[in-house]
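One chain is shown next in structure tokens, namely the form predicted alone.
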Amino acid sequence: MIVKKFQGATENDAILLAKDELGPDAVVLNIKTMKQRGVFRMFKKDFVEITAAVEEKKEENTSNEKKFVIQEADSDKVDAIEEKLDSLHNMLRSRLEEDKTVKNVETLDKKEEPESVAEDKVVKTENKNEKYLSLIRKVLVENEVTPEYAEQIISEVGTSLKKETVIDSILAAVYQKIVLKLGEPENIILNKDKPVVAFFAGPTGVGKTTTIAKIASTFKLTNQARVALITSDTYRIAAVEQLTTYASILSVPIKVVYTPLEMKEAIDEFADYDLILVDTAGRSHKNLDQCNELLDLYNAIKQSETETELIPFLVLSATTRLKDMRSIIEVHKALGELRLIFTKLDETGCVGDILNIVMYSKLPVAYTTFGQNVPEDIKKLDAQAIAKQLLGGNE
């Protein structure tokens, strides 16, 4: 694994530098704003520093092994990733000390050994990697990653390791593998040529309306975008009142629609807006009629006279059972290329199902939410924080 730091005037500038040097498969591991120091700091602008990583490609040799290397240009080149992995490393070390079997494997006899037992020593060395990986697999499962996906991750890392690899390198490899599995967040990006329509679907009670309010606030206040709201959640009067209140606070227009025709007309009415956020009523994935109604509203947007960039978002609660989340996703695939939003992370101690769902569905995650505060309690998917938590570290 190659890990390097890049600095730029903005986050995007730093990411572009990383992609240019490490390639399109580079993954951002850490982002932080750097404050200028010294007596002349008032005349200098702050800058952004990111830590990015990429897996090295397999070398063309007989062993066909992949080596994980951390490249350093100076002493602080990998501070960010080392800081993230430090607590994980200590935790695993602590567990290893409790594991007498691993301790015996690690404590190799320093005395001269006859040739007859040399092969046995090699086997013990190879088994040490397996012990490390087995322990990490156990930690993943404890954090509710399914045994199937935990084994898949460990297996992919294991086949790429050298025969003698220290725990730091193994841990870094698993950490990066999880980050790669979670992928980059696919968020809303405004289109200068046409309005973006974000269509939100999902079960009752997952927090769609509050999530929409958070996104609307961010784009209105931070991006100064022209934002409009549409709601078809006429089943719950409180939902309409809640979104209407947010619209009033933000000074953005809102339309309440009851039919696909009214949805189409509302989209055309907001043709000059940058972002149109569409709230829908919670639907049971077991009710086929309700799901068809949702699909009719979605298709009405496609049939409008206004050319739009239509993005369907499926909102899921992190507290929902994995089996149910899988069923919900299968039903909503009719909407097209879904992007996922996970809510209520503040109500659960485990985020293993986020990784489970991503590996199951191959769908990208856009945002996660973790409270009722608008607009604070929402952020882009932080794959690094989730990977750290899954490996037993602090958030």
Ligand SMILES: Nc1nc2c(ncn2[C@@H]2O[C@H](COP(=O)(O)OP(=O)(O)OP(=O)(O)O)[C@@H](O)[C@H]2O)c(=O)[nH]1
Second form
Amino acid sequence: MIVKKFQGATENDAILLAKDELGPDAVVLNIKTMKQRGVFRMFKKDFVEITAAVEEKKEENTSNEKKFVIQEADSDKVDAIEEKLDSLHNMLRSRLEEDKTVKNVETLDKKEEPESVAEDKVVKTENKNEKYLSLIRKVLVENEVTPEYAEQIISEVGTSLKKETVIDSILAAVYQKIVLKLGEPENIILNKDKPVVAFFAGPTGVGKTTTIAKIASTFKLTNQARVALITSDTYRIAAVEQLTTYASILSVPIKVVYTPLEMKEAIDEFADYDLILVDTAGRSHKNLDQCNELLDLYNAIKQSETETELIPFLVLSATTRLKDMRSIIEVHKALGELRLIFTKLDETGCVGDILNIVMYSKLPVAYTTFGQNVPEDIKKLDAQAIAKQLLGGNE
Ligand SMILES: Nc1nc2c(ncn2[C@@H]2O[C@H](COP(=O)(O)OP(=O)(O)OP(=O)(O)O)[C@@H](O)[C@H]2O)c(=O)[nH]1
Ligand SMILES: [Mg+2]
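To complete the pair, please output the form predicted in complex with the ligand; the form predicted alone was given just before.
Next comes the full complex, this chain leading.
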């Protein structure tokens, strides 16, 4: 993993510099506004410093020039991240004190230190690193990261640690690894050349319609975008009414479609819009007929005369069992390159399954939602907040 800091006049400038140097896969780990101190305040403007990271490509492992690699980091170089991790640090320290075995190793270290040879010290520090890592692994598992994925993260971090690494750096390295695994949010970005069509699929009752209302309202009110809605959820009168009500509150047009042909026509009718949000009826991933119907509706969008940027979103409730989420994903893969939305984060204290699902599916996450309020209870994936929560910190 390559970790590096970039400074720019604005957050965007700094991110551009990071992407320029580290490539498009770089993820932002931390953003900090730097205030000029003392006399500099009179001459220089404040600036933004971001910490960005990217997974190293295997074949590039040998060339480290110009790169700042975490295992070479002194603790001062990860200070930005550590700021965020203060509470975790304290938590880990107190957990370490509770943990008898670690305590024993520590007291053993202390007693023997004066006469121990350098080599011995290294062995003991390695032991200690392992203890720290296994403690962090335990915290992850407590937060419902599966033991396999927790182990994967810990071992990936473990192999990159220097022998004399301090606990702060270990924690920072795990945090960075999780942020990297979660990736950048792949939320909706308007396309100036063609309408973006966001197609929402997912099981019944996960919050598809509510999420659409939140997104429609955000784009309409904040971005002044031209937003239109289509619903194919004609199974229940109440479902059509629900979206129609949102459409009238937001004064955006809505079309109800019953067949793939109507879907295609509706898209063409909305050809002048910036964003077309398509709602679908919740389906059981076990009912293949329903799933094929969904696929027909989706494919109809591609048949429209209008050139669009079509994005399939799969909405999952964070409260659904991991095993079920996996099979839901498998069934919906027929729609193409899915982006995930996790809803109902407010109903569960555990975000471990978000990491589990991302590591399982390698699919990007767009948004998370955390309540019934439209439009405020939605945000772009906040990988840093989730990583922090997974390590036991309070967001
Ligand atoms: N607590 C909580 N409730 C939510 C969230 N998002 C949606 N809901 C609620 O979940 C229920 C179902 O939401 P809908 O948006 O109708 O779900 P849907 O996926 O469209 O359901 P179907 O159309 O029946 O498949 C509603 O009561 C919503 O208010 C969320 O983030 N947190
Ligand atoms: Mg619905």
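Only the largest set of C-alpha atoms that superpose within 1.5 Å between the two forms is called the rigid core. Positions refer to the first chain, counted from 1. Predicted model, so just to flag it, every value in this text is computed and none were measured.
Notebook entry, point to check: 2 Å or more on the CA of residue 10 between the two forms, with the rigid core superposed, yes or no?
Noted result: Yes.
Check: Taking the rigid core as the reference frame, is the Cα of residue 380 displaced by 2 Å or more between the two forms?
Finding: Not so; residue 380 is displaced by less than 2 Å.
Margin query: I need the CA movement of residue 19 between the two forms once the rigid core is aligned, reported in Å.
Written below: Displacement of the C-alpha, rigid core superposed: 3.5 Å.
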